[in-house]
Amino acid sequence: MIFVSLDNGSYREKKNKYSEFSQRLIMKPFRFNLPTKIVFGRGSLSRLGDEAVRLGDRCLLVTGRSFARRSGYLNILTEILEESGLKVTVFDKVEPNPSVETVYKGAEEGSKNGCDLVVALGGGSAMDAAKGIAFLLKSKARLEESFAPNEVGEALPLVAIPTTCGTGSEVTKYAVLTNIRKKRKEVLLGEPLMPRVAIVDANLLNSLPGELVAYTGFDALSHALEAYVSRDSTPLSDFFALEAMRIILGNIVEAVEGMAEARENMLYASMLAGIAINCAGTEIVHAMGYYLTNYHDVHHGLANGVLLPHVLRLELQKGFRKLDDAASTLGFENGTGLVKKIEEIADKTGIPRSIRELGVEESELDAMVADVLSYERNLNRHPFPPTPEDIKKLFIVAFSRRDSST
């Protein structure tokens, strides 16, 4: 509907404003499915037994190599599950950036013990490995023949319990696994991988080092921004992404410093960002970051944090005005103001200003560009087709120290 004014000038102005607003709200077809039951709040871990017993009888508890045992949560979870009548097998051999080989080992352990349910405790690595294991236990397929663009059709029920505030894997249909031989990230994709239940308890963040809060927090911020600029974004994914951005920008510094309330807010924002990428996926920031992780063992969130401002600046230089819309919604004058805020927060939370500080050498530049170009799935979601020259320029800029005053 167009509001008519007797004044022709006013009418034209209002019509133009309406047309601009309408253009931004034009809908395109999309699907949304969130089968995950979310149990959020401090103390919600106590609900684990009640939720898990509805899904199976023999549980494979998948977790990392140190945190769960060192913190005592491995014993706590095992006791909760066994008191609810489940038989528990522990697989605590998941490494950071879990490998295909580790997933096969976990599935072998689960199969040997007749497990019909998987519970994941940890950050993105543990949850992604658990998704791969749940898929193998149900399908008996080969991972190498199942990676994206294929979609998996079945998986055992999974309960996910995040212990960091960054990945959002507790609500996503993705499992990112590492092919060590090829030094490459591979993705399992499919709605059966989405956890049946996510138990999101901020008490598990109490002992998380501030450094990891910063890294995982920037992972969540990158998820939100990449989903927002993605060519697959929708008004619904934008809704989740913008709210995640707002919360992260307002809480990450205090969360790194140890404030409990800010950490809980970050955990919530991470989940929202996970829902956003479930709809819209990630783009070039992740594709660039994979090289740093695979070849230099850089934490995934840290890699994203160093690269994110440079990608956003390039998008602004290319005239991608949707970032200005996000900035306006979040209370900034324009997209440049939003990027400056992100860089300011990066400085405050200890994110290095250059990939050179991560041990990367400029002699690797051509190999880095070639590696990024191999991740077509991410590049295809970028708001404009990135050329090899664009990617090379981004890495060259990332070798220089960022300056949040510019």
Contents of the next structure:
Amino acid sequence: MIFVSLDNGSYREKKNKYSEFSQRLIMKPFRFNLPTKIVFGRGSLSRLGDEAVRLGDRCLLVTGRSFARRSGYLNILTEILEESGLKVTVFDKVEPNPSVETVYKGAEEGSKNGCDLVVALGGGSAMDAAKGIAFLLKSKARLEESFAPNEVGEALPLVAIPTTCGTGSEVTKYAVLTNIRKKRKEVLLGEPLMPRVAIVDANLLNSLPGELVAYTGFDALSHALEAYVSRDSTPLSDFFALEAMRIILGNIVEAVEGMAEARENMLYASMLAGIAINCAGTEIVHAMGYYLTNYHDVHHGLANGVLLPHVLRLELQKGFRKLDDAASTLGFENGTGLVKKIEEIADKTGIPRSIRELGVEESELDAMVADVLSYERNLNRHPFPPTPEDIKKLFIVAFSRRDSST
Ligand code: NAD
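Right, the form predicted alone is done; let's see the coordinates for the form predicted together with ligand NAD.
Shown next: the complete complex, the earlier chain at its head.
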């Protein structure tokens, strides 16, 4: 069941009007591959053994430093895997925004124990570290020589089990790893990184604190909107992006408040948004957010959540009308109506109104702009590749409090 409650009474009328004029899609060539088997539903964790045993004999179970052990899930997963006949080695040392060093350590552990399968339990951090480890265990290459724009050609099979509702990493071809010395996010990219199986079980979100539902939910919303405006978007990626937006806008507030059905909806929507970024990528919001994470330890999704409304307003100011199309499809008057809705839910879910509240100072402005410009791949996907002045202007606006009255 999709639990959606968009509070716009005239949705149907506007949708019909929209459909009359906008039946024709702007087609372009695309390639779509989703090799991931998705096992979705409450209780689907019990399928882990059956799925994993088809993929290997010796499993490296990769997870973070606290949640899995504290919640008891580490024991539950180990038991399920062992009862299915797998030998299990645990690597539970993944930190938020996993570093390249952690991935090497995990690979060493996997190699010592002859692992031929990786299982990831956690948020984007654990899943991405697991992807990096799966790559190193198969290819023996160095991470530093393999980051995008290079594409990796091989990796061990991976089963991904998300416990947050944001990154969609359980279905993406990306692993985002941090180079701590350079204070930089690097991306490992390639279809072999796409998990063979994603077990998507909303029971795992029961203990997720409301603020992490908000932060990871805003990450998923950023994915949907960035994929939608991306130069690499196609009608198929728009389909996933729009559905993700619709579900997130209708569920995020209740999900943050703790409603179980709304959380399950968010988990589903974040997976759809992951499929959208597989096709169309992320762009300026992520490029700007990386600075806040790398230099101020701001949660990835929170950084995106604070920046997203400012970027959308700039896109509208520059006359980028595709946002009006999204707004119309979703039942809003125009793009500004959609952005106001996003600002309203940001207020309701505790997303700060300014980057000053995150500890960032104006004296950092030039360094911030230079850092963003270094994420060229993201910026090039933007409908109008932003100039240094655009980025500076965006950060200056983001220092002042978000104002949704206009
Ligand atoms: P996270 O994985 O860093 O987890 C954040 C915190 O939540 C951790 O302390 C973790 O222990 C805790 N946690 C996780 N699940 C929990 C639960 N159910 N209950 C209680 N606590 C729980 O956060 P995230 O937002 O999921 O992932 C962020 C990372 O993902 C960043 O490194 C980001 O760059 C990356 N990312 C990757 C992709 C991709 O496609 N691979 C896409 C977007 C973001």
